[in-house]
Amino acid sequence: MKKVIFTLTLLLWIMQGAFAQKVLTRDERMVWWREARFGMFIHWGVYAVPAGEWKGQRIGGIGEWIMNRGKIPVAEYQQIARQFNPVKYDPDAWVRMARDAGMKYIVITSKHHDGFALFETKASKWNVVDATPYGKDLLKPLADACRKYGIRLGFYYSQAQDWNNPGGSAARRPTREGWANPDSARIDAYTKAHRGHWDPAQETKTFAQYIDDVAVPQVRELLTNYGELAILWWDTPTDMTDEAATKLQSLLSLQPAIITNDRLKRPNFPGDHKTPEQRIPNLADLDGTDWETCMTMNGTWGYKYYDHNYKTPQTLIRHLLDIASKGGNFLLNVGPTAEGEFPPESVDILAKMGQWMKVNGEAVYGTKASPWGLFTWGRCTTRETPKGTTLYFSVFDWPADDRLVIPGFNNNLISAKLLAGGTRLKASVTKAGVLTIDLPPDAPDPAATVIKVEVKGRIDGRSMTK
């Protein structure tokens, strides 16, 4: 009976062993996330109610930290959640949205630095479903749409900074230049002495407090009620602590595959890509990390009933091309209303964005960045194919005589061709390395024109080999 008792276990055993999850590298985690290139970032949140005012007076700066700029009381901001009641919330038309756009993936802000919660937690009365009329999560359906049209989600969480939850950290930052309260003097020296604060009832409890009573087991709670997840986004490391940071980074192990972002403490745990945000890199700030640039369609992140200075799909197209064309992802942001819809504006750039891209994105999804850095009339993005390598030449200034020369090029041509609709183009390569095409009169697609080139070979530096 003993070695039958042995070997059931020595085979548990060995079953255990065959069964248990790979341990996957950091470029087997990456391998979707550099194919994917485009992504969508939403923050939303019972900021979307105040839509950037308060008291009859517009507060300046980005509508989700309007907390914070116009220096609410806790118990005053948190009467805001009574009117979330987002009953337009239509989370499979956002997927589906986000996807015929061209995007690959979602990231939501499950909880922004007001603390506030879009989804059921154990850890704090301050979410969705305890503090709105709405009462239901927002992310298990949403969740479930990115399943169901094959969108990887990931969620955004502030992991340091929190204004409602008491210990949260909060940014050292005034009130508003201007705003019309009489208190604002008193209220910035507060806000100075008291590392941000600007209400007791934020410190109640230490940070230390805070990151185990909240940050930890909500964290947990994410990575582990919504299925497989994607991202995790932090955000503001204000006063975050190594030990801390340990505690959150340990939580990563529910989910093996997940990816994260450079802002969960500096430069301690450098996570797996970099977050310029609001801006792209230069070509000589780029150091070969992974990195992905951040960006509004205007100007706040949270929705603003008055802030309509959109970007054009043009200069939205264009920015993808360029943040491509350096080896990056590009996250765009919309920002709900607090009835849970989309801006038109927001809708309007997202399909424009996505009849390019349904034409085009070939010169996107997985590609590798320029061998030559940036041209003047446009950008140019690579792939590596069997035959030796594509290039996608986007113009977007069309050449006044109709011909793209590209100098530097030492291989062995094989077709030019518009992406869109496939017309072959004349073109040839000079002894001494130059690449020329005989463009169309016309440029076909004013927003960005492709131009597919085949050659024989491999990307070499700056130039090509044969």
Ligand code: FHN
Given for the second form:
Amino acid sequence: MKKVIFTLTLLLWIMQGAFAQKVLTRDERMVWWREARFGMFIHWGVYAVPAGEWKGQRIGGIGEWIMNRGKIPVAEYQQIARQFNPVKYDPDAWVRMARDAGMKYIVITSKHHDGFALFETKASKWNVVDATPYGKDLLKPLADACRKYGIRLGFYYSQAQDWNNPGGSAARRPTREGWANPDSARIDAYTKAHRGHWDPAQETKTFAQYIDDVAVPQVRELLTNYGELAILWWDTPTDMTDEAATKLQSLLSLQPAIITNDRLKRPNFPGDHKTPEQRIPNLADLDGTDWETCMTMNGTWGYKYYDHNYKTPQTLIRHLLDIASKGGNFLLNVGPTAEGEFPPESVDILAKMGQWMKVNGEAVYGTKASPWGLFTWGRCTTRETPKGTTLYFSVFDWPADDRLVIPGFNNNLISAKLLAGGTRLKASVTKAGVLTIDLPPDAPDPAATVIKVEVKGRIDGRSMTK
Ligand code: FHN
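Having displayed the form predicted alone, please output the structure of the form predicted in complex with the ligand.
Starting with the chain above, the whole complex follows.
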């Protein structure tokens, strides 16, 4: 009998251990994210079909807003889905492009403000399975490919704004200037009186009904049907209530390790990280909260066939270093075409950033912010090691005298070398604490050349001038 009781107790104990869900602290959940530093944002939806043009006219502004800025009626907009047939969609290739660019995670628009779900959902017929000739869930194979290549996956979900599912909110924006819609004055007067809506079909339910009928069940589906998820990326809390936010937030317990951003509802739902958009914060604006800059490669998130105004790989590499030197993450956007391809310019940028990251990624992943702020010639990231501290000086503007001079340097030097290729560099520290590094005559990498400096002890950069 004693033996039976003992065995049963042991079994119970083992089972408890196996099933008990450990509550992770925020720091535990954020470990991989703080290491990752670089991720891919993907804005994809039926708006890639008009690709910035409606009825022969270009609608200015960002491509995924075409329905709102053109005040396209619901029934007309929904016709677009009939042309959404991304037969060239190759999620395996997408994930490889992200991985080869040096990105560690992907966040994709599962549903943007036009309410169109890229996934199979029972909560609304306005989704890729029910409304398009393609007829298949787009997120499942992406989740599989991410797992295959060890890339973390996050879902963007527009929780409040939804211009197609009735009751969803709509930001109060006028018809896009420059679009010669003869009816725009009347439409704009209507939107003013109707909390941003421009079509009575948008108002057949209340916002609370929309939350219960669409947002809550869809977020539950997203958190249940795609395996382990890394991030839930909320966006534009227009008209959001605390009650609705609480309902959505409570679903997150379905994914105990998930990270969320700060856009569920302000100010009571701060999430895990801030999300400066299209800008890199100044040092003075940072308050110790984790943050991630999201940015477009050109001027739009969703695909527009005529936007070729791309930033150069050099600019984007420097943005990544600027962000890392301030302790943030970089979420860089790609807007695929309606057929399912990344625009060629994006492919090229990703490949070039990947070439740089392959050699210099050490200066980015898992590094900490510069203890000294910014240098006029470039940026610095640091890593604490058992031996002391490694400093990565990323030089953007090569000094005319081929010398890097860093005053206020209080540590003993171990070594200095070029990160790419490992060539040792002559370096010395004067008694007055000035570190001088002799550089080769020309910048080996015009985008950013990283000088890796190992020193004893920890850095006290307070005495350093810029
Ligand atoms: O309105 C959206 C926009 O379309 C895009 O998705 C960006 C990405 O951060 N978020 C909103 C604007 O803040």
